[in-house]
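Only one chain is given next, in structure tokens, and it is the form predicted on its own.
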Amino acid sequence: MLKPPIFLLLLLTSFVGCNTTDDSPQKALVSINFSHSFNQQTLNSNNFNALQYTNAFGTTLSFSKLRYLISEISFTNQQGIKTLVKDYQLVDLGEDTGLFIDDILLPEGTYLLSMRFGFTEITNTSNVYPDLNAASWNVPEMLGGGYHYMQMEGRFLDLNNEEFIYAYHTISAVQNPGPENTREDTSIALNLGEITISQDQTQINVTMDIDQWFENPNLWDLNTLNGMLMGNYTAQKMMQENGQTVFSLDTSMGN
């Protein structure tokens, strides 16, 4: 049998190689950073316990605790395919934990970024998540059970200019606190907008504008609404309304 000339074999190999291409997009390693501000003033654990923030009502306040739950963290591409990258994340600013979600691997492209503040009723079941149980994140059964959405605490100067403690806690709104309570989903869907993933843009910055919890659309008076809010159905609904404008993408921060 005659063997084909070597130059012909090389030509065939070259032809096949030139016509074999990988059209799949490159993947980028992405991270999400949660940052916090009050009236465009950065808030972090170093600023805790300082009476240096003024809300829209004119009340001076501080922060001693701020932790909250984000769930259903997803990217949806331009073909409508949604990728869930994490079920939930407990962010604790005072302890500097949960501020980053790292090692997200996504094909380069344009996505819609969505999350949820708190849990939906389907996932908000008591004692299901061991890490949240260990963090004392449970809501008493008399108040509907499940888990907190947020715990924000600190001090404020009351009408007599004296320091007073506040506890701004958000949960599922509950009617008839007690054994016969009924629970209502007050979690907030966060559609944060469009983000382009590339090798040059791999850090996504999500900001909590804390001042919004106290002003939009409900002007919050800490002199009257400073505690016992978990069993206050009306207060929980007001918090849900104010939370609609709290989270946003921060495009001013670089990679």
Contents of the next structure:
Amino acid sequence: MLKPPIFLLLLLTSFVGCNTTDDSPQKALVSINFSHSFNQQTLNSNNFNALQYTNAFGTTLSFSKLRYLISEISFTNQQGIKTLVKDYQLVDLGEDTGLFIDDILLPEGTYLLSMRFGFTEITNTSNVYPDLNAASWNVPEMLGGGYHYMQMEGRFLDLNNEEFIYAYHTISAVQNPGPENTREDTSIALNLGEITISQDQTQINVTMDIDQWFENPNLWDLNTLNGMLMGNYTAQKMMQENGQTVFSLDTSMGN
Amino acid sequence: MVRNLPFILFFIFFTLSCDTDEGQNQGYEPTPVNIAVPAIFSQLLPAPEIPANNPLTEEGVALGRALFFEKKLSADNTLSCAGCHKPNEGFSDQRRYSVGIDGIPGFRNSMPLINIAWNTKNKFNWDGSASSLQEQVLEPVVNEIEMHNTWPNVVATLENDATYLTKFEQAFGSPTISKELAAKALSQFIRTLVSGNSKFDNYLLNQATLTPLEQQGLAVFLDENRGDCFHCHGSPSNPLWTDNDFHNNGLDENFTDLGLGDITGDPAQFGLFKSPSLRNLAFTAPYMHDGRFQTLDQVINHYSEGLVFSPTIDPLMKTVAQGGVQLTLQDKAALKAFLLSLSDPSLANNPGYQNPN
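After the form predicted on its own, can we look at the form predicted together with its partner chain?
Let's see the whole complex now, leading with the same chain.
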């Protein structure tokens, strides 16, 4: 007969214990979702291979592969303290992998969300990430080594209205491809702005506006720039410029 | 008392569940064993993925090996897995189409069975028709143009063989023979088939030097404007020498074999086949899913000037309009020399891969 009260007591103390530990804010379990659109139309693996997107140049195109690397995924709180939640993430839209970063535990509050498209000079070291090696994400040494930033591939209708193929690959821009190459950091810092995290705002949506890769500030003509772009320094610089407006925080999403 | 009921129930379930593994040898554990990971793999790649429900054990691998070389798996006791996956032919078959027990050839070239433990995409066969190794290894036995047998018949045959009763018991703690356990054992053995001792591997480990021709060939392979092979076939950073993914590499304008598209029904995947590893090409001729090319020269000529357009051609085949990258004779010779440096002559002699029966 003594047992029930003891259990109750234990239960009570544990509740009380919860309330008295400290005054720090409640924590929320947050996830980041990478979504993709082309001129406001959602793109996912189901609408791959459909020749139904028109870029700013007026070219009709489709997608058969879209993989990219995001690194330094961080939240900076209002005291300026930065929490790195993930070193890097390979997003693969075609395979539906890497589209989420789940289980980020953060105190409720307002943060600046930042990440990076690609790797910096320091982190873009050849061969150091086994999962990326296995994903054949590397860049040959002659092209500067390290890893790809993005592989976007598909088809387009050329000037004769015939289907042709493109491979829009971004890497650290490289001059003098070959043994004496020099590499330049063309990763893109993404300062995505403010986000308030609370128990009822736990899903963060980061959108890639794919159309921007072809548009702003450099109007992209797939008829001339459709392949062998890795070793093309000028093309890489243009891609980096266009990439500045590609990612945004979609604050319309609830939890 | 009622409060304690869940605990009591739990206890009962717990003890019951111990008893329900009927016939299993209480407390018997086979000896765990690890895959022999080549040095260059441990430097560059994640650890191999072994399914939690089928860990590698010495006894399981030994049983799998016995089964792999066992002709009794076929209806007329004439053909084993090794009959079409020959250790001295890179665990592949130099016949264009392997021939089944009824003398009928298949319609695809056999595939080499190496480094499968690193295929995390888990899509097997040229067309990705099997979604796990365990699923794949069940199929050849019942395939009408391969071993043309039935699993009940295989199980009955093995049950009549005392050594197999012992081997199954040693591997799985029970003398009960089933097709599921046979598939587990075969999968365990296949996961131990590792190739990572080529000249090129040793070069990466600073234990061998490449000839100037091989060096040039590597450069062609990695050059976006020449071979551009690395996007699909690995690189010094991905020593699997495959992406284990599916592509149309420009072989045909019209397809007689739809490959991946035949399985998925997706027209965008018509004519896509798995990129094979480029290891052991010295032993695995002929090449491509239908073994159409007898020699590496023919393969290289294909990429250099033989590409043809079809609606699903891979976007990386960017020079298809010109038929290919138009390699010089020098580049072709170099590429070939480099490709051959990925072959591993020690594979066939590995004592763990010999016929134990």
